[in-house]
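Next up: just one chain, as structure tokens, the form predicted alone.
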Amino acid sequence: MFEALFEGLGLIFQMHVLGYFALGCIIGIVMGAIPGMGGAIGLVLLLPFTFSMEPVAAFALLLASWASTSTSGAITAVLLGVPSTAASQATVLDGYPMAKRGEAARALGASFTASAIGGVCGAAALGISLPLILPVILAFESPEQFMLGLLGLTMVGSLSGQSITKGVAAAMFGLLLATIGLAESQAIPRYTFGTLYMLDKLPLIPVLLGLFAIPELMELALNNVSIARTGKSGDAAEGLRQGVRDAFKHWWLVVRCSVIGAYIGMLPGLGASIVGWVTYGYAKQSVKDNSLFGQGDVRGLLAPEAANNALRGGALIPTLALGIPGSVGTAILMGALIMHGLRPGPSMLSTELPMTFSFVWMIAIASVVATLILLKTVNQVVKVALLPGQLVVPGVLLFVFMGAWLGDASIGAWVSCAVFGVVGFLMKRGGWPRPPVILALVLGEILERSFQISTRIHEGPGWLGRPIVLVLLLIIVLTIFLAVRGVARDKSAGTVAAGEASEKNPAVSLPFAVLLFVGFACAAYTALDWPPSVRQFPLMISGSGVLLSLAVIIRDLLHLLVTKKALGTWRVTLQQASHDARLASALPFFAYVFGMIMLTLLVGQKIALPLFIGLYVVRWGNYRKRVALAYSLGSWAILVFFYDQVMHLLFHPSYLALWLQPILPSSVPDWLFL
């Protein structure tokens, strides 16, 4: 074994691989720091790169870019509140609230060196577990898996802020959503409207950066301020230190929330998507104090950010031992083992155990170099939290819908990004909690799938007597149990509810729970034409979610009545509620956004998001002429260079193209602007 283990480190230390190695951190840094992208999307570029070379180089370039981005991910996470992926959901929740304290470069500097030990922690938990961990895993079969995602489901009470009822009746919206497309069971369409854009489930990227990334920079453009409320970032160097020092003093929270994310990422299909809510709710849950989460809180930032980097260990396992990948990114790499001739399952734990320890060595390796060098460059870094706020909007702007573009090629992935833009807005506005309508619709399809195939297998309820089973059943109710002693005791104690669903506005907050009202009614209804198999799910949901959002509908509606006694006649309340909500300015931001989608399919993305920047920076920025053509300009190159050339990304084909293409002289390339 200890031989195998550090012929595997010889493996990695030669020059060449060294060379492919360092290669394939910075093409990972750069990955993970853009919204959309992720692990996945720089594997599917690197791979046709490694058809020639020979398995160590190529898996080190590979290995490398992938353990990586999760640590780079964290840089928009903090900056602007935007998860890059989804596994950097739950870092957004304490991460941007520093940034906007001033506290970027902390920030940055205790997530960089948390990544760096979960990387480790991960790597460590795959070598000593490769040998031991099989029975685990095949002891998880449908009911345990169900149960797991409920565990990650109940995390819906450490993210709901003040009002249990709200997160409850999110995370049901986002059960609800997970249902949208073909059933599991039958191939049947649900909640599809006729298109063909929904039928194959709704894409989670341009749902995720809707709802977080839009409102964010919607008050950056509003109040016209930079991330940095206080207008500066304080001393970076030390910052830096503080952060680094931040995650040296909780590192047996860190080591802990590493262990969890090692193991839950050795789950097929479930570990990336619960085990930043699943540690973030345990770190809440676990420490003496934490009137802090949520609002600026170390603690809720290293958490996360350990078990993210963690993951990547603990999910090569089911991959290299069983053939069994348990997300795109595995399956990617599986398919890299194929083509290099190794065979995924017990090959790989006897003959080439060298060659799997080697693997081990370069997550291990490539956490640390990853970390290095984004220390190195955080003090260029956090002056994005300086700059003006109307310069800002719309380059991130250009990331996050080409981001949700990456999710699902099409104008519709667009239009949900722009649509969640306007949900998570006033969803904001009104005091309900994001972070469970994403992780339920993560979790949704996977709770479907496991409930049914367990209740065929077993025929009935019996599966709930596995012993997995019950010592799951048993953590949910004491999560639940502690989930709602805190917020009865800050509320007891009259604590002061700040960041994520902490802004009370009620006439904004009752309509919006009259519209899921009138959804999850309506979606019960017509659930009622399905067979069993089809409509049981979504009738379980829609029936919870309109007793929840009556219950909130009466308690809004109560509040709103105390506030209109107060200021006296109805018009002076809904004046008050709507400049609270800032409704007036929001309304024309969401017009430039979704007159650009509808430009965008006459002309063409290649010259629609330009123009939409330069228009923005001169009408809604107040800036020069020429600095919005240097913008546009800047934006128009990325989109042509990169995503076109680089990514080799199929646009959208205007009416503008299907006009030009046929009359264009063949010495203009059409790519430059089609």
Given for the second form:
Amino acid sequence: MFEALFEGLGLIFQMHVLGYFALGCIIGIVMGAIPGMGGAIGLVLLLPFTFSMEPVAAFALLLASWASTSTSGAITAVLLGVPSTAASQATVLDGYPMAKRGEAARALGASFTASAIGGVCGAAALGISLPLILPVILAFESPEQFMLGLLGLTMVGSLSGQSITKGVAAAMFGLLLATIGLAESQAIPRYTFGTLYMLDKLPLIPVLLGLFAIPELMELALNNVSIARTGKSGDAAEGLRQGVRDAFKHWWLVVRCSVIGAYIGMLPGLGASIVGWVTYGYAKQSVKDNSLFGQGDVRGLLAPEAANNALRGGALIPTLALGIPGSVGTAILMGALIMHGLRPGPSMLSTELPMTFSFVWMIAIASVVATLILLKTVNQVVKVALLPGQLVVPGVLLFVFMGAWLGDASIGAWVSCAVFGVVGFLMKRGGWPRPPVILALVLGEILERSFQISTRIHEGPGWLGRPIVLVLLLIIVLTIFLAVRGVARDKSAGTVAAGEASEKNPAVSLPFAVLLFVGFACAAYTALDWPPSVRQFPLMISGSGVLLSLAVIIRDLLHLLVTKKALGTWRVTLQQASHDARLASALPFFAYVFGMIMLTLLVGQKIALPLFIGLYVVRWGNYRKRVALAYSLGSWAILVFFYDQVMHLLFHPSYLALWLQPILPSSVPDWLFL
Amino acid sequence: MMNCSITHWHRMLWGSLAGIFLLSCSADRTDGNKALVDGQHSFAGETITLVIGLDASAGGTTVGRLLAKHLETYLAGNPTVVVNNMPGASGLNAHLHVLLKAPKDGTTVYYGPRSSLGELLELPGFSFKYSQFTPLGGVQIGGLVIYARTDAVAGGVSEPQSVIGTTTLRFGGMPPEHGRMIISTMGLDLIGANYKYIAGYPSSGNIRAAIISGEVNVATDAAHSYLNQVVPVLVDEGLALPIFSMPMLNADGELVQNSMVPDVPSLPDLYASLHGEAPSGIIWDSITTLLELDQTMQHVFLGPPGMDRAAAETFREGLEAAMNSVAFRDEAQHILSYVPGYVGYRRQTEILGATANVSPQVLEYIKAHIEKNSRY
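Give me the form predicted together with its partner chain now, not the form predicted alone.
So here's everything in the complex, that chain up top.
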């Protein structure tokens, strides 16, 4: 075993392999930092270049790129509050508040260092447990996966802020969103409103970007402040050093979260989308004083960042040893294995063990190399936090919308992103926690599928008696108890709410609760017509959702009555609520965004997006026209030369393109604007 | 000073823009000769987009990328061929994109799976018929292998016949409307194997995982996946055994053994060995109908309706030349570990039109079979 371990390391230390490895790290860093790209798209772009390479060099390129995306994913999450990949969702919760406080360099230093430690610890955990790991993976059948999903969902308690009721109602909303599309058990469409876009299921990235990125960008736009609200960032070099020290100071938390990340990675299907939330929830519940979580506590940043790098190594094991890819990225890697004559299977843990270990080494070393490269760039990168908000917003919106577009090149992705932008804004202003929606959206499909498969196989609830299921049930009960106790303790201690779901505005929360109530009720009514296997989950979710949203309605109404009593009249009360939520300013912002989508339908992205950006800079930012023109041209160049010529993205076939392309002479380079 | 720098800035800006435009125009002029070469349409200077109705990680995307590379060599004019994934709505978005929005000059073409079964059963989202597209050729990916865990029945599975008449088979499946699931379970019905259909697995990978853990004990897989992923993990380890392979239809419409798995008995051979006669009856009629509809040409190239005739002809010729070339076959064998078969556009047209010839009895039987596997 040790011989194979060092033989695997020896495979990497060849000049040409190291060259590809470095190239892979750089590509991965770029891919991870652009919203919506992520590791899988990097792999897709690189895969054709590896066709004629020898296996070790090919995997050096692929794995270095794949592993590095997790590290650089923290950049936009910390600086802009925009999770660029599914793995960096939870990083936003404490990373962005740190950047707002002027501690962007510290946050990035901490997250990059945690990523490196996570990558190494994850690989070490794998190396140690490799001989024993297969029976553990195989013990996780559908009943165990259901319970594990349920355990993930209990993290809602830690992500709910001060209102568990709102948190659970938000989770029910996420679970209901997860039922959209064709049911897994029968090809019956659920809640698609006749659209093709939602026939599969609601894609995660547009929802994620809408819920988190758009409300934050709007806040920047409305206040026209820099991301660092203080207007200045402390000494970047000192901040960076402090961040690195933070990671080592909390080394035990980082190691624990890395191990959790590695083992979650091994279980196919759970993966990157939940690991951040689970470890964030774990960190919050396991530390002594968690009162600053959500307001820029560095530990809330270290936990998910360590875990999402450790996850990569874990995810390799079922792919290599069992031929079971747990994610899009690992599915591509498995395809690459076969292309290079390596067959996934037990031989990867016996005769091919040095090769397997070389892959684990590559992931660990890539995490460290990416960290070293990124630490060098922090001084420059953090300057973004000092730019005026009005200059940051349009450029970031371009990447947000193109990131949403990357998944399936459908205008539905933009509509979804914008609609969830509105939902995210209402939730933020109304004091509703947004993380439970995303967590439940990710877990919903796994929960429904594994519950129904378990019930089918065991012809009833007999699977509840399985030993691992019982252990997981115990942990779930314990987690719920700890979460409820934590909230009760905060309330009794009179802790002032801050961070996610801390805003109190019953006049905004109430209409949102009413909307949810009506939505759940309609969903339940619609589900009644479906066959049992198709309606089972939607009915369970919407039934609970109706009750929970009703509870919130009653509470908000009582709060509103108290406020009205204090302010005198309904008019003044509603005016004050609207002023606090900045509804009047928000409406034009969303009008701009939806206007841009309408314009895209007419003239396509290559015209609409630069036009939107130019208009925004002039009208909202009050900048001179030449600044707007330069900004627009820069955006247009990114669309044409990066997204079109490099990424070969399929742009929206606008009415203008459909009309103009057939009549344009072939000498006109229509790809520049259509 | 300030004015000077602004003027300079403006000059640079407009100069760069003009440069980009002129470069683009001249590049197009240099290569953009669409004139006929030897009386044939030429794609010279064009970029052809293959809109793939699969996500980037799917094996079909790898096939599409490989074909794109070789089409660049064999299409007249040596165009650039790029791949765009549009996986939304199980590939229906990609179909509709080409059907409704692609230019007619052959520069945007659909590649990927098709579901004539979806058209036949009028599944959600099928608002079109395949006959509306311009057929350009198809790809045969390979047939199916149905396999079982060796501990699936008491006493163990030592030969395909062992699974007959038992009550402990659990078939791991995707939604029961999936063509591969329908034909495979009909095969089990034909040989008299009782099974419980466990629907809900989202992909073949998830089903393989469930087979490995023993959660289900019978499954179906494409022959190349069977060879690459089932054999090393399960068969070589003595954990699973193939039960039968689905036969394939050759260019003349005759049933033949799947050449990728010559050692696995084909369904009609297994049936004949059990019953001493060739299979017949409504189950067999349904299977042969599904073989034609769903299993003979898994992937297709489709052009938009009314696609330029010369461009379509050039594409068909280029595709045939590419897929029959030694370079493609060698590279496919190396990268995919199998060689996808070429289906000419005339045969493609027959297959796409076969939905109209399905007998009412067979259609009813298929619907009843889906209903049976949907019970919860």
